[in-house]
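Only one chain comes next, encoded as structure tokens, the form predicted alone.
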Amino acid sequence: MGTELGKYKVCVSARSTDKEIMGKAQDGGIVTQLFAFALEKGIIDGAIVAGPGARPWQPRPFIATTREELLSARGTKYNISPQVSWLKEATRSFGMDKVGIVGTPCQMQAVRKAQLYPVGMRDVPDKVALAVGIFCMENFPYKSIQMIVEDHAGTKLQATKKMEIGKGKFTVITERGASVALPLKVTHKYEQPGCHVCLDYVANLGDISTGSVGSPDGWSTVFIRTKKGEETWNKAIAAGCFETKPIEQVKPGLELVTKLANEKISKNKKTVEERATFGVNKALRNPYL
């Protein structure tokens, strides 16, 4: 395996077997699903999820502690939710030892510094139970999606069941069934620019990390990358919560994931090297100087 990909004991493709969970799940419905089992098991006490905010589609970090609470936080929403800044308030306010959390790849990120340089953060690092890392390209700030929703596909916030990244296409969905595919080009101008400097796609960091990419529809893969990842997952198998398959046998599998992840390294890997010029070599050449 590539360091693309990061270091994984096994890769499936998989789903929730729940229909209630995959009534209105982005995908295979996993991060839920893995959360509600770990919640009824005791292996964790409450998950950071992002939940509904106070406008259509912005998300609103939260602790989920009910598979109510959970199914409330349900599909993908393509705007910035800081669930890190949860962290120390699920462990001092909620007094919980044992937390869930699921984040983008720079959120793993930010979970395992806060476990390793505890600054201000010094109740957090033996208590993060399950971090579940999504699969992630790009971000937007809220007011992008809105641009892009309403201004691009020419529908209301409000009256949009789903959106989807996927097949070169920024596809929003609306609760009437209607369906507006944008090309990426025109969504690329509105990326957090933070994210240019992003060099993991597959969320090496989490315990589990996944996203749809290299599944089929209605499924994810799944990455399986820590021990304390396994355990959990293995006793989500054992107990009947997700259908699996080798993700040898799916189409189009890890080859579109290895595709996707190159191609953001390499793309985000030219931002850090202007960045790291900028002000100095730049200037130099500047023709408007």
Partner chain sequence: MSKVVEISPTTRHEGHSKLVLKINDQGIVERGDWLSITPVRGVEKLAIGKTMDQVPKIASRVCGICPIAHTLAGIEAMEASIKCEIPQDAKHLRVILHAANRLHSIALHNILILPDFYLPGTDTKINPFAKVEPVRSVAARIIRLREIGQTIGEIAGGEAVHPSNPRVGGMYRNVTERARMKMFDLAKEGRQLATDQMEFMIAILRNFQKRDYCVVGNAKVPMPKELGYHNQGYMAVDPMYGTNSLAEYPTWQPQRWAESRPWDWYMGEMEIDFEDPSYPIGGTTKKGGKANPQMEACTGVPTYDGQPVEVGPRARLVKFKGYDEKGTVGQHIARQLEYVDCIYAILKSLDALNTSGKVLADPIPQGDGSMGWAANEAPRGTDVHLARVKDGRVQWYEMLVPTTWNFPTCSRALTGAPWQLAELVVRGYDPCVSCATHMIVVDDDNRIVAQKLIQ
Second form
Amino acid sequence: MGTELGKYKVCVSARSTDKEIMGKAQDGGIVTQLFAFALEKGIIDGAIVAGPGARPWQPRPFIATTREELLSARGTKYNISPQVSWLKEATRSFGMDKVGIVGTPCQMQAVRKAQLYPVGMRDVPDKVALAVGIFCMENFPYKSIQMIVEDHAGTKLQATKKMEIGKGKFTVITERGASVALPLKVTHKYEQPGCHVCLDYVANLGDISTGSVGSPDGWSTVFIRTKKGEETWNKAIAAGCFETKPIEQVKPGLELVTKLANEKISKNKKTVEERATFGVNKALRNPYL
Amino acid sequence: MQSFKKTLTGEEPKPAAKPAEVKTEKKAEPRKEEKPVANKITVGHVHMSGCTGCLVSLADNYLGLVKILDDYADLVYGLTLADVRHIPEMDVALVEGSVCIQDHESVEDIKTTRKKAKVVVAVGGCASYGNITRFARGGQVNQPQHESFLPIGNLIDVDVVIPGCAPTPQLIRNVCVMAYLLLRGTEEQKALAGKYLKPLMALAKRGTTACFCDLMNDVINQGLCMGCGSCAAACPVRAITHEFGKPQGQRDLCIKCGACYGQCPRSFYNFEVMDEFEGILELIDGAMK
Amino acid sequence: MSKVVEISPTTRHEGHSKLVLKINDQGIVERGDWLSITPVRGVEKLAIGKTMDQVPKIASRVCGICPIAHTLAGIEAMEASIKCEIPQDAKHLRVILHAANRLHSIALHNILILPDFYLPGTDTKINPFAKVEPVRSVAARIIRLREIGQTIGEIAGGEAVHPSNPRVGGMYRNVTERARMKMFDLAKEGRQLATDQMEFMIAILRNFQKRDYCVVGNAKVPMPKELGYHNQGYMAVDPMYGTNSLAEYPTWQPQRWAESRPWDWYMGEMEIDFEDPSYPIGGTTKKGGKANPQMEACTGVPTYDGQPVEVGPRARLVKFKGYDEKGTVGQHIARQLEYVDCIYAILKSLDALNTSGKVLADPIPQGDGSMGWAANEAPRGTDVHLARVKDGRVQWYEMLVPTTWNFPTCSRALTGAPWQLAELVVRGYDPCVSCATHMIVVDDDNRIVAQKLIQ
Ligand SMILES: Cc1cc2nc3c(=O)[nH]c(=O)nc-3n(C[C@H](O)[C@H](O)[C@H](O)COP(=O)(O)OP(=O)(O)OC[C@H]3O[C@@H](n4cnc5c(N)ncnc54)[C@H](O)[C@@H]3O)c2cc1C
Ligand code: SF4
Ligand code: SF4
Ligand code: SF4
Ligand code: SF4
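Next block, the form predicted in complex with its partner chain, ref. the form predicted alone:
What follows is the whole complex; the chain from before opens it.
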């Protein structure tokens, strides 16, 4: 296909040099480190992140304006966090002129639509200062996560320390160190249906996008995509925020990222096509027309 | 893209640093000199049963409006801003408000507008979808018979809709700039403007209703919602919250402005434009300088 | 022999209205009717049965020039009906929002009226969009003042046009310290700009006042010294914000208000027998047609103590600050004087605002059907909303909006003016016509209203 990784200027493997951030980060702590740096340097006034919500492992989008708040949001919660719902409010009662936001590829699409077609997003387009996309194969409703963790993996949500999707498995790691790996075919049926028409794996529209795939454990694959992204990234590197390796020198590298991206996009393209003949002479809607 | 910028700003565009790795850029930029854009388009603001908030929004481009009037468009009609009493021929009519079909003059005005304008833009929720006038049911003196208000699309063909209440200054601006490029630009500029306007034209064809129910009908019920939160951010009356990640609309608060539906990335999404977001945002920025 | 001339529609103000003027041989207006011809969306009637939360949001959309006033008067009428006291910090946010809206509105009005006036020392009328100096810099200053007003409003109120943050019971959200500081900075920048702009406008207006004539179309029209004078009274409830029926000493008395239909007030059917094709732009209505203000007017005629009254900046200054300059120029000058008031109101409330204070009442009563009203000083005058709420639903809703008060008063002020200057007099009222769609029946309703309110 050739476009599955989107436009980018540079791709590297990286991890944060900040021990505190790495302590609870999902992968290389890229997201938290980038925002912490941007906040400190005034590149952003704050960032919309997915912090702890009302229930265990339920994310709650909120606007972090301190390093502590950013730290509280580390780690991936595999269920829906409507990040963009705060995008306008950040520029209103929060008085922000430079907003950071992290989100899945679809949320990056939403951010860019808000900028290019600001239907209900007055005065937002010029205030997105740093949009960090995270790779995403699929997401889940909250109840799905509960069923996957509690029923299939037989562990308590409260006692879960980390969840990970990788190497074909959904892995649940408990506070006491146990780990249960479920094959993804178990979790498929619980996925959010909206994900099945999603044609972006590596957050093509982030200023910077990152995920675990392609890099060794504890490291992240990072795409620097836009001018804004590049500027911030270069400053962060100069400030010693990240340790990096050329992506060509790590295993499994871009090849795996490309493969997974292709798989996701082809599978979902097929779904989009099938929707055209879903009923009898009746199509389901195609959002991309 | 660069030649657009050049024609619009009269500046030599700086070559964008091209990503070395990706070859998504197709063709070389045409290097031929373009004629400087001299002839402005003519634009009118036609006020039907609206509140003038749409016009205030247009004016809220601040110095951008001055720029538009200096370089791109002559305002040939608009009772609030200009001393012109009767609807003249014009390239683009920005129509605000719905039409009271019991008011003869209003009906005549909207028909005249269609005859006199090359491009009719329904600006704002009232013109596009009826907005609060959908609730009208007459019975108020001094004109108790004024009871039926229709979005302009029920009476004439509409080319472009800009939903929202108030519609945003930035989207109105974008449409004005793109209309200019469409009518006066080079072939390349026309192509870009066509692509940009396409979804807003499709929205005009889609029909004259949009409210929270349309999100339910055409996004959630269609299995397309992925919980980004754009709808909640867009809503000008805070009628939408997210419960377990998915939108909950308080329909007793909704005013039928269509902002949520228009902002939702799963209502329309055009890759050709969105993938170029950085360049297009720069282009529009440049045009406003 | 008097003749009838019609200017329709009038321009450079919000909404649709027209002028029907009876003039003498010298072209001086003997009797003028200025009336709204905007279709009636019937917001007061469509409100019935809807929730008390939704109705103010709809009321906001009655007018995009003073949506803040309609939102706040609507919400506060509901709060008055359900007897809900809101937290002090919510009140501060509302005052900030309100003053910011007035700031932007005055600036917008500057743009709309400048084409009526001359650059001092010249015979050149001002085109605010012209590229020449000093006009360009003045335009930039006006635009920046609007931007400051709209931006502060957006931060405190959620949206710049129709505010989303205010709600029955207070506000959805307080603002952060960062937001408060941002508003401070903007207001401080605005203070100097507002002072400069006020002085500029006053110079323009004083210069205009000294002229012997002005040019309208091809006509050289003599300037009467008493342009826009009238003998009606003034009504204002507060120098800046407003009042409501929960207040200890309400400054508006519903018993003093009455309402009549256009039928009793405006002229009946007449033939248009004068036309002037050179009147800008496109001439007056052609001869031979009929005008019938009585039938065409889309608003009623509210009176206070039995007479139409003037509302707006001059009324506020007369009532609260001893201002006394009459006529169109006096009215314009009063408006310029309010520029700086807005800035000080914003700064004062920002000082008082506690950003960690709560902004929503708890619990919010649902109402027992009693009557409540709120009066809010919109940029162009007192905006009174009256409501009855029971179990969270609106049973009855009335809006007495500023321009509706001013229609009959301004019609009186047209007498004695050369007809070519009638639009200029109208613009002195900064009319905002879309909202002016209120009209209620005198008899039954009025009696019921008065009874309920007095008890
Ligand atoms: C639903 C989902 C699916 C994913 N799928 C893949 C995948 O297939 N392949 C892959 O390589 N990577 C995937 N990721 C990304 C990966 O899990 C990490 O989030 C990413 O590598 C960032 O790690 P980090 O150490 O840099 O970030 P950290 O420094 O740990 O910060 C993580 C950031 O992500 C945000 N976040 C957490 N949960 C959510 C959420 N539900 N929605 C939005 N933001 C959230 C937090 O606010 C935090 O700021 C997925 C992430 C999510 C949320
Ligand atoms: S798979 Fe696509 S739609 Fe689903 S959460 Fe991830 S990015 Fe969004
Ligand atoms: S869409 Fe909103 S802002 Fe525009 S006219 Fe209608 S109510 Fe007013
Ligand atoms: S839910 Fe909100 S955004 Fe959507 S149509 Fe209703 S009022 Fe508009
Ligand atoms: S904007 Fe669309 S996709 Fe996003 S949460 Fe709302 S309905 Fe779902």
